[in-house]
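First, one chain by itself in structure tokens, the form predicted on its own.
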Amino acid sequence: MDRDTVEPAVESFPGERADRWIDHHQQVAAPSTPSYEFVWDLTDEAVGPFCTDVDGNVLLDFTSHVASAPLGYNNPTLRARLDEFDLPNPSKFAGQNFYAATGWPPDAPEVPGPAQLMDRLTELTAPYGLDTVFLSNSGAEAIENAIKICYDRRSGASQAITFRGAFHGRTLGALSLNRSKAVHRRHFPEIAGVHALPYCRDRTCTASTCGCGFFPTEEDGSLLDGMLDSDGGHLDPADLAYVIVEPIQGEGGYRFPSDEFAAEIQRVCERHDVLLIADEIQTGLGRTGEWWGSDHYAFEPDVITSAKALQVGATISRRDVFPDEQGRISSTWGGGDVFAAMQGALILDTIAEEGLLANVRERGEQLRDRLREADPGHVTNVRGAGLMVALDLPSREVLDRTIRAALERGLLTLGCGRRSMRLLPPLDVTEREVDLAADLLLAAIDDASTDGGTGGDPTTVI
């Protein structure tokens, strides 16, 4: 497969293949989010975006795993480095404080595994003064432990802060977090205490023309800031464990806040000592043309969480917020999984050799330019920060069949959201490979806006 050639072919989608696979995978496998049925074909060839089905469709895909696969399929500077290794048996062991070598000397081994990918996190959250990381296996637990960790810190403090549509992973504690969906909580035991206010879906607003509710009045201030105060508060600041955040709100609908709604959070919680989580497990490693999506804003984070683009799930730091007792957080395989801990270095490594992060500036600006010049009568709010990149359309049914009538010519997209579609190209695309997705795309658009025989049931992962 040449990548400067080729081009999506699609004979017809769902092919028998893939049926047969689904059908069987189905059999045994516990229902889950519901997922279009794209068969990747390991055996088959792949290279940066494109990919094959089992069927033989040559696929463009614009999800990069629901960004867990930063520079899409093969690339060549990662697989060389990850071909260059034998990989020891096992490649999994028991944890953050046991420890193996890869090589010599500790701090630049030939192979680089879970103490070199820590230091490569806590260089790119040194602006922020992290200096300490817990390894785990995702991102969900790299929430978990970060609200374990902030719970700890304020010792005794019982009350939380979210915001209205957020989604923070699916385990217990998480989903206490997450306001995007209720079937994501729906009948499970929650955390007490947590308090969800309005998420910014404006990002030129101020406090005078705030639309979401978080600033109710300009002379009022900020629902954050009113529930804190001490004469009119509610909540007791000393009672308040943390404050977590995306940066941008992912599967909420890619709602990219405001400075002042970022600026107000930050400058309440400096003022009242709380502790601030940034979610940074879609945002975050270069996807949003920066390393962190809070680079974007005014956000100090005290805690970052990532994972994705990581291989792992990480919570980032200060020492001092993590606990001095030993037990208190811990896992099987926290830290001990070299393959994906070299993966996660390996992937720093190329995305910052490469200069991808000008890469996804440009290319996210050329993807959102293409589509908004276009101008599709009934899509609205094009939007993005480098490659993360979203646009509306009028209802869930004609996204729906906006993202069947893509699959259906060979583009893989994501819906999120109400109604929104989220587009995320690995981060060494191609001013080609935008080109192709973007026409692509529009004649999909202009197809789903007359139901241009694209029916079916286009279930789509979220």
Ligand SMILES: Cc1ncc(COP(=O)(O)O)c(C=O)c1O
Given for the second form:
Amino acid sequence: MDRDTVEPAVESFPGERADRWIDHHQQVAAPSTPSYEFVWDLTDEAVGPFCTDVDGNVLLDFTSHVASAPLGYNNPTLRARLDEFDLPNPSKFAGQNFYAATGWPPDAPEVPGPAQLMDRLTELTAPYGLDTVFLSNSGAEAIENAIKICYDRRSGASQAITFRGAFHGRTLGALSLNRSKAVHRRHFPEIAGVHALPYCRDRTCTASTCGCGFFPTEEDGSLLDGMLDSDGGHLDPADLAYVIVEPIQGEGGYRFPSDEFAAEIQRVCERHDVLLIADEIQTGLGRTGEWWGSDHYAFEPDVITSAKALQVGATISRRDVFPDEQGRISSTWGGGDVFAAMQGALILDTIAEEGLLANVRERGEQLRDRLREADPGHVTNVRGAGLMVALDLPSREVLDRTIRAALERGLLTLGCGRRSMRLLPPLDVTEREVDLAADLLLAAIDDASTDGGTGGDPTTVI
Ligand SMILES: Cc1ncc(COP(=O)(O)O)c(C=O)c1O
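Based on the form predicted on its own presented above, generate the structure block for the form predicted together with the named molecule.
After this comes the whole thing, all chains and molecules, with the earlier chain placed first.
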């Protein structure tokens, strides 16, 4: 497959083999696992955002496996680095406390392992003064450990603030912070003391124009400030362990808040010495054209959570925020998957060495310009930062039809929020690939507006 010339080609979607794979998988998979009709064939050709499915369809993947394959398929730099190493049985081993050397010296061994991944992460979070990492296996675990260290650090503080539309994962602690969809929380026991505030959806909003309710009136200041106010507030700041925020909401609908909203959260946290957690699991590691979503705003997080593109989970903070009592936070497999940690470290190296942040900014601009210029009738609110791009369709039904119509033309996209489509191509996507995707998407939008596509199952997955 030649990346410079290959084009999406769909014979039938989903094909007969995909149906058989899905049937087989679903016989044993938990029935509520989100299922998707796209069945990528790992043994077939794939390069950049192009991959081959099990029926031989060539698809243009603008989902990057929900941001967890940030360099697409078979990235040559990553492949070359992996091929260089004579991999020592890259299996899992328990914990970070069983030190394993991956060559010599520790700060630049032959193969990067969990310790080198942590080195790289602390380099990237040094501007926020964060110097210590706890590795885990998933985004939800990164969140669980973030909130645990905050409850521990602010001992006795049992309250927390989250935001409407938030998504932080599906473990019991993480789901207590979710406010995106009822399905994540309904009937599950939750951590007590979590308060939800409105999340700003308008990048241009100010305290005087605010429509989301975070600033009810200009004179009274923000809801966050008001609830902690010593005169008339209902929450004692000493009881508040942390505020957790996605710098840009992902699953909730790719919502880009205003500068004033971010600055206010930062100001109030600082004023009351409350810990601020930035959930960068979807926004981090270059997706938005900066290393962190927080870089676009005034957020100065005390804790950053990362996962997805990192291949493992990470809770990053200052040393003094972490408990030092042995065993207080730990996990058998925490950071123990040498191969995943190695891939994570090499992904970070590749993003830096190939200067991909600039590409992310340029290609994101190109994609948004193409969609805005075409201005298809029922599409609104084309938005984004870097390659975290979204648009709104009139209803969930039209969204699902459009996702299906795009698939039938060979373009993979995702839904989020109530009626938004999200596009998250690999960070090294090229100009030609963005043009191809824009052509396919505009045609799919047209198909779906007329009746068009054949419907099918809702495809909004995480
Ligand atoms: C912002 C955010 N936080 C947390 C998570 C949970 O990550 P995981 O699915 O790896 O548990 C996700 C997953 O989509 C996410 O987007």
